[in-house]
Each structure stands twice: as structure tokens, then as C-alpha cells.
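Presented as C-alpha cells, the chain that follows is alone, the form predicted alone.
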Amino acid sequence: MRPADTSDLWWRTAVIYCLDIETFQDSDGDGVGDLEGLANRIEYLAELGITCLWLMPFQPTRDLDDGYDITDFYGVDPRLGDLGHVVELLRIAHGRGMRVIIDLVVNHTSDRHPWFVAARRSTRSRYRDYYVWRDRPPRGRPKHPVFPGEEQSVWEKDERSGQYYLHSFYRHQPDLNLENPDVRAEIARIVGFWTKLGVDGFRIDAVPFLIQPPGAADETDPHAFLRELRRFAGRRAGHAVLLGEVGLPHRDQLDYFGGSETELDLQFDFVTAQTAFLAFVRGDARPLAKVLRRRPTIDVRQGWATFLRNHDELSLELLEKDERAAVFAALAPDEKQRVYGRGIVRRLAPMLGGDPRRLRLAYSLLFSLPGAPVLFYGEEIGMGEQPELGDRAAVRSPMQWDRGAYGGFSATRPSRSITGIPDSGYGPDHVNVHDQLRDPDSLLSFVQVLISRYRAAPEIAWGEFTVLDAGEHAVLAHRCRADDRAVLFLHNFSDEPRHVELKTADVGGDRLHDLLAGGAEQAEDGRFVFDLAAYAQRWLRITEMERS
């Protein structure tokens, strides 16, 4: 490939940091994070090799849904700071060489948007076709909730007008109507809004929502929305990435990736995350490697986002049942634990026991697996959720930078609209940024080195992608070749010690360099021979064997 087919596509090797405002760092000390107090910390994120920061949500909102509920999308919640503020952070970002994109939450609004609050007052108000009504909800198989906990149907009656309103997921987050083309018109001036103030693109969220009926666009043609969209982002903002949520099985997210013309560009790979956890647990890197092996060849304009843990659960939706039961039990013992019937809401260091040798592989193949890896905030240090706050909340506690009160998120008791600051092992006191900054051991020192050999290894995004037979069932081992250049890798999921042996022929080359504890290997009778530790991950350069 020619270098100018892909200097523009920056989200192939992106380096993405999702976090939230309101709990990253207040400045001001009113007890909420705000856009100044994220710009006060970019250095950090920059040093850490961060090169896009996602924003979640930060517009007006009743903050019912963790800001998800918006009600102005060309605002910014009165609470973290205003437009200038954010003109201000993308700046600051743009100098540290990190591009920004935000959250486009465009399947609803909240309740109390104007466009909703309208709708309601008249059956003949312009913004009535904004969303979706029927005079009673259609017969057939209905829809779920995505709530089912919280939410026993889809379909809402508003009493003044005796028409029940579509909300796929909460009632105060009313679905909008994209055949109506004055929303689509809207949306494409959100779009149009953000870009021109210097966003770098948007994380869509709930992609599927938005183009299945009622209110699709276009249901004979479901896709042509994404399509328009990525368009209309194009001519805008030549370089802006689209970041879908999608999570459906591989062969039915090749749809959102679009055919002759592109769709999302990026989409989260949430087969590759769940089946992982499931190798955490079972010690066995096969369905790990079923999975990765069957995963789909898709264009080199557009790529896969991997990440191990977000804002929302750890969903396992697309386990087979006895292999969630089996995750369930595991990392989710306590019922409390678990959201949905389909998920667990933990993070990631409170899941793997705590254990360095597992959160070090863990994060070692999160960084070796083609595609764009994704961190959530806080998880570089081995935070913990604080399961008192119930549901998705657990995971959204404020930043833990240090020792002091509140963890150095605030100068003050965070807001009650914020989640505390946990007292457990997982605390401020025992996990914060300043003490690990100081610890060449530390988990945070490890994440940095490994996103160094990341982005000093460019084949891991560009390269072939093979998965080798490795002889161990416990023992995931995968090249990445591009050209001339090519990294091998081994991981043992196993808690107990692995030999492995892999013939030259099948590796490529027969000299290795460690890219994480330095010296090589030469290979031995047209092979080498391994002895993997516990929880051990091995990041191998392959090179010719020098010859006199």
C-alpha cells in the first residue's frame, strides 16, 4: 500500500482514552470534574502515549442517564464548563498531538428537550414527527426494553394526547424519528457543529437503534442513514473517524462497516472481549483463538476497536450459555454484581482477583490484537467499581490521582450527583496516580511501555494477522506481519507454567528479539523452544538469522 492511501486514516493506530468529564477532575472546586480541570491533565494523558481522548456526553442534561439524556446537543452542561471551554481543551489536545472525538447520542433525547417538550404539547406542532407515536403499541412479537429491569415495554403513554411515544430504552429518553428528514437535517447540523469547532469525529452510540423500525430512515434500505452520515462527516471534516456501537456478532457487524461505500469506520470488537474473559477464566486460549482466526478481513480504510473494559457493563451477550454461566461465576459471584441478565458491572482489576500477573496479561493482549485498543479512565492504575452505587454507576467513580482527599479529584466532597470515592483496597489510598507514576513496577508504568511498543510496532495494526498452532491449549501465540517487519506473540492464560515450541517455519524467521525485557533468542534444530511462566506474555520482534 502506497503511504497516501492511508495518511489520513489516524484511527488505525489511534490510541484511545474514553473518560468522563464530571469525574475526571474538578478545578474549581465545586465538587464535579469540568472541561478546565480535563485540560489541566492532558499532560498526563499525553505522557502516558494517549493520541485520542473520548469525551462521553458533557450537553445539558437532567443527568438521569449518566448524560445520555440530553437536552440541548449544541450546549455544554452549565456544571463543566462552556463552549469556550471546550474550544480551549481541543486546543490543548491538538497541541499534545491527540485528537478529541465525543459521544453522538442520536437515537433519543431526553424527555425534556424543547423538540420533545413541544411534541407533547399539540399533536400538531412541527416536532410531533420528531419522534416516533402510535395510538396504541403494534401488535406482533414486541420489542424489549434494554432496560428489562427497569422498563417492561418500549412503548410509553403520554396522557395529554392518549398516544404512546417509542423509547427503546428509558421512558424519559423518547426514540427520535429518522424518516422524518427534518431530524436527519439535524442531525447533520450536530454533526456539521461539533466538527467545525475542531472534534475529530463521534463515537455513535447504540448504532442499531438507529436504523431499525419504526422511525428508521429507510427500511428498505436500513443502512443508507450510516452511509449519508459518513458523507456528510467527510465533506465536513476530511479526517473525522465514526466509531460505532455495534454489538452483534462479527458477520452481522460487517454490514455497519458498509460495502463499496463506507459506513463506520471503526467499530468495537465485542466478540473479541467477551470470548477473552472467557479465556481469563477457563485458563484455555482456544475459543480466544476460534474467534480471532474467524474474525472477518474487512477493508484497510476501516478497523476494529478492542478494549477489555468501558462505561457501560461488561456485557456477555454473545456467549454461548454455558459459557457466560461459567464467566458469571467466576468474576461476578455475587448477584449484585451482575446488571441486565446479561452483564457484569466490575471493572477490570476487581475481576482478575487484583492479580499483577493476570492485569499484566490482560492488558498485553488488549495491546497486541489488531486494531485500535481503547482504555477506560482510570483502569491503567487497576481502579475498582464501588458496588454500593448499584448498576453501571459502580464503574464511574471520580479519577484517582493521589492519596489526598477525594483522591485528588476534588478540593472539595464531590457532588452528590458524582459517586464517591471508594475506601476499600481499591482506594485512593492503595491505587492513585502519583504513587505509580514513581513505580517502574507499577501497573501504570507497565500500560505506558506497553502502548510505546504499540505504536513503535506498526505492523500490529497493519500487518497479516495469523494465529499459530501452538501446542498448549493455554497458550494464545499470533503473528502480525507487514512487509518485511513482523512481531510474534505468547500469552499464557493458564496459572500454572506452559512449554511451547514453535518451528521457525511457522514463525517466519529465526532470530527473536524480547520487545519488553530486551536480549534475543536464536532458534535451535528449526525451532524454538519456550518456557512460558504463569500468566506470562512474550512480545517477540522477528529477524533474520545473521549469518557471517
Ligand code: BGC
Second form
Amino acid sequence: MRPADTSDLWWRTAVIYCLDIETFQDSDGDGVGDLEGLANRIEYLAELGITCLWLMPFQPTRDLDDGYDITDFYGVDPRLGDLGHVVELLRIAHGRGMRVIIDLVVNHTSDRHPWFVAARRSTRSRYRDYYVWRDRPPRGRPKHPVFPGEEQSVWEKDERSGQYYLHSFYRHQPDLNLENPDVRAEIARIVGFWTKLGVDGFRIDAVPFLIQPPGAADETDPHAFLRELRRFAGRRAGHAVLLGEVGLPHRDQLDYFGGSETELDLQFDFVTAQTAFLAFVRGDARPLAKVLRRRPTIDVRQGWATFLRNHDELSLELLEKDERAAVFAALAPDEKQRVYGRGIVRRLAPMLGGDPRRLRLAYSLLFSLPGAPVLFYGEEIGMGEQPELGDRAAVRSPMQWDRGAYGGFSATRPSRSITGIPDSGYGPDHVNVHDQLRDPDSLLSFVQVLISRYRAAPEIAWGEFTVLDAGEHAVLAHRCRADDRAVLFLHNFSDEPRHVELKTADVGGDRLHDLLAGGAEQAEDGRFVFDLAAYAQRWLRITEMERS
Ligand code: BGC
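Since the structure above is the form predicted alone, I would like to see how the form predicted together with beta-D-glucopyranose (BGC) looks, so please show that one next.
What follows is the entire complex, opening with the chain shown before.
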């Protein structure tokens, strides 16, 4: 684990922070966040310990899916700034040792993208075949749209030609036709453009839809595209990472890491995220232990991007039916908190009742699991959702910097209000960066500590991972070990204290140093005894290791 061996693979230990420029910081008082505003906050993120920013789409857009409907892949939404601002931001972030990755949304374009406008205008246009057209929706089992209730079908009739075009998401997001080599060349140019400008990689949107559109010819190997993209990105920027959104069970995700040739370097770990919420709800660590024990081993150059919440709904699709029902009942009792029959549109803090003990448990778990942890902006201070913003937008309200008018986000009323919250306890008066930075007991201070411990313990991301038998259903005990270093983690999911005993032979050492609370523990009679308070978490460096 010498830096000489590991630093090329920087993504394995990245601490990733996802944000939408539009809702992070407004610098010119128009109520919309912008690139300059973000640049002014890089210092804050660097101090927090973030090593990689993930910027949600900031290109020109029709803005019907929060920017995931792009009209120009080479531009910047004029409300946010221009390319000059992007370059400045990259310079400032890089100056603080932070990488920057951006969303690559190429499963579809906006229906206002010039390619689709031309494709629609004439069936003879060279852009017609950039999209997927059929004379009628194909027979057989219909593909379901990703947003059921909002869309009935993935095929939309184009009145002009009478043909139907494919849209896996909204009808205003026609799917690109990856079978067309010209489209693949366009995507390569987009990747080439942004890497040349200095971005350090891409979060690839909707990967399974992207590579395998319904209607693709049977003989096509959909993964060939990902391999090609990985090779191309590597040629243009050797250090660039491809982080993929593949919302599938672990075993299916393996295909997307690739075989002898890499496809994706990192993938979000959706299964673990969903199971963590089950564990929070049931006060039972067993489902999580099971999932983690079975999580497939992947190549040393690749990794899992671990997370709890993101900008979308907390999907529960990968849980069993009874598990999903339990999580829904506990975390989204109100129908309005649920979407698409599969997910919850809430932020983590209110879901865990704002209980500081549970929030600490959740984030301690996140930073202790092997992988690159990903935070969604505002999580570090425990922001709440704003249901009145509607569906997924509920979790995308402006960042809360201070108690000032509009939460310090803007000098004017933000385009997305933060004022409408009836005193929920999560508005800027209660939850903001300014106050928490000055409070050593705040969630922000705790997250800062977790990040620094995570960064100082590369064995978490690099080491051999073992789930130990804690002998208590509510307690997850796991160990990360590499070379002569190891850390033992204990998490009590119960609202009651729990007593745990571990044999030194299982722990792999007889002295432990507490990385969060300080102090040391010495084994007695070949075992450690832990009395864990409700929702307690311990990070224990094994200081006297037994030889393996
Ligand atoms: C993104 C969503 C977006 C969709 C369509 C996703 O998976 O995370 O926010 O609506 O892709 O681009």
C-alpha cells in the first residue's frame, strides 16, 4: 500500500461530493447558483476533506429533468456561467488537490437538441439514425418507462413521420442509438472535449439503458461500447475515472466492471445502500452483514462507490418485498413521500428522525466500508427535504450556509425556495454550515473527523475485508486489513445498548486504539469485551497485530 503503488488508482480512496451548481451557491444575486459561487466554496469542501467533486449536469438544457436533458454537450447553461468559469473552477479545485468529475448523460438528449430537431424534421436527415425509430412499438413484453405514472410507454409517436421513437425516461428525452458508429464517435468527442478541458472523469448516467436499448440487434455485444469508451478515455487522460450508475444486484454489476479488459472503474453500490436502510429500520445488522459478505471481489484497479443518499429517490427495488414494505412503512409513512412505487423522496436526516446518534451511526458506517464514499451536498450538515418542491426535487433544495435570509445561498429569493418550510426543524435557522463549523459536536464536525480518519486509513479501501461474527444481531463487526495495518469497526444498529465479545484470534491482535474517542483497549483472557451504547460506533486500530 505504498503511494507509489496506489496513487495512480486514486478513485479507490476518493471522497466524492456530489452537487448541483444550480443549488450550491449563487454569486451574482439572481437566485440561481453558479460556477463562480461554487469556486468560492472550494475552500470549504477542501477543509471538509473532499478529494473529488462530482458535478451534476451543467450544460445547456431544457431543464425538464433538472439538467439531465441536455441541448448542447459542449456548452454551459448560461445561468450558471460559461466555459471560462469551468476552467477557473477546475484550476481552483485542482489547486486544492481535488479532482472534478462530471455527469456524462448520453443515453439520451433533450428533444430540443439540434440532433433530434433535425432527426424529426426529415426522415432523410443524417441525424435520423442518431435515435431509435420504429414503425410501431415492438411486440412482446413491453419495456416499462423508468418513471411510471409520468410516462405510460417508452415509445412516443412522432406525428410528423408517424414513426415512434424510444425514450427510456421522459418523452422529452429521446434515447440515442448506440448502434450507430457516428453516435459513438460523438460520445468520444464529448469525452475528449471535457478531458482536454481538465475534468478527471465521468459519472456515467443510466449505464444499462445506455448500452442495451430495447430493440438493439441481438448479435451486438453491448459491453463492447464500454470497453471502447474506457480505452478512449485512457488514451486521452490516463488518470480519468469512469464511475457508472448501474442500479442492479451485485452479481449483474460484475459484467459492467468487465472481464480481462476494464469497462467501469467504479460503480455505485446500490444494494448495500438499500440494505443499510433496512438495517437502520429493523435495528438488525444481519441483512447488511450478509450482503457485504457476498459482495463480489473485484479487480484491484476497480472499486465500489458507497453512498446512502443521492439526488434521486431512495430506490428500494433491490430489496425483498417484505423488506421494502418495512422500509416504506418506517421511513415514508406518507404516500407523498413515495415515488414510482419503488422509492422514497426524502433526505437521510429526517428519515432517521434527526437523531444525532443515528446520523452518526449512518455516516460512520458509510466511511468504514470498503469503497469510495460519496456524499450528496448538504448531507454533512443533515439537511432535510422540502416536499413542496415536488417528487425528486424535494431533496434538491439550495445548500444552507447560514441563518441569513435565503440560508446564505443567495441574496435574493432562490429559484427553488428554501423559505416555504413550515418550521420543520431542518431549515437554515436550525441546520447550516456556519453554526456547525463552530460546534465541535455538530454532525459536520463528526463527518470531518470521519473523512480524515478514512483518508488516514487506506486499508479501508485497499485492504482485505472481513465481516466478523459479533454474536449480536444488532451489531455489525468488520475489519479491514492490509499489510501490517488493520482497523476493526463496530456498529450497533439497536436503540438499546449491546454487549459484544470478540476473540483476539478473530480480531487479529490484542491491543486496540480508538480512532474516534481516543484511548486504548487491551485484550484480557484472549478476548475483548465491548459495551456499546444504543447506536454506538467504534473505529479501533489494531495496534498489536498477530502474525497471519
Ligand atoms: C439520473 C436521474 C435522471 C435520469 C435520466 C438518472 O439515472 O440519476 O436523475 O433523471 O438518469 O437522465
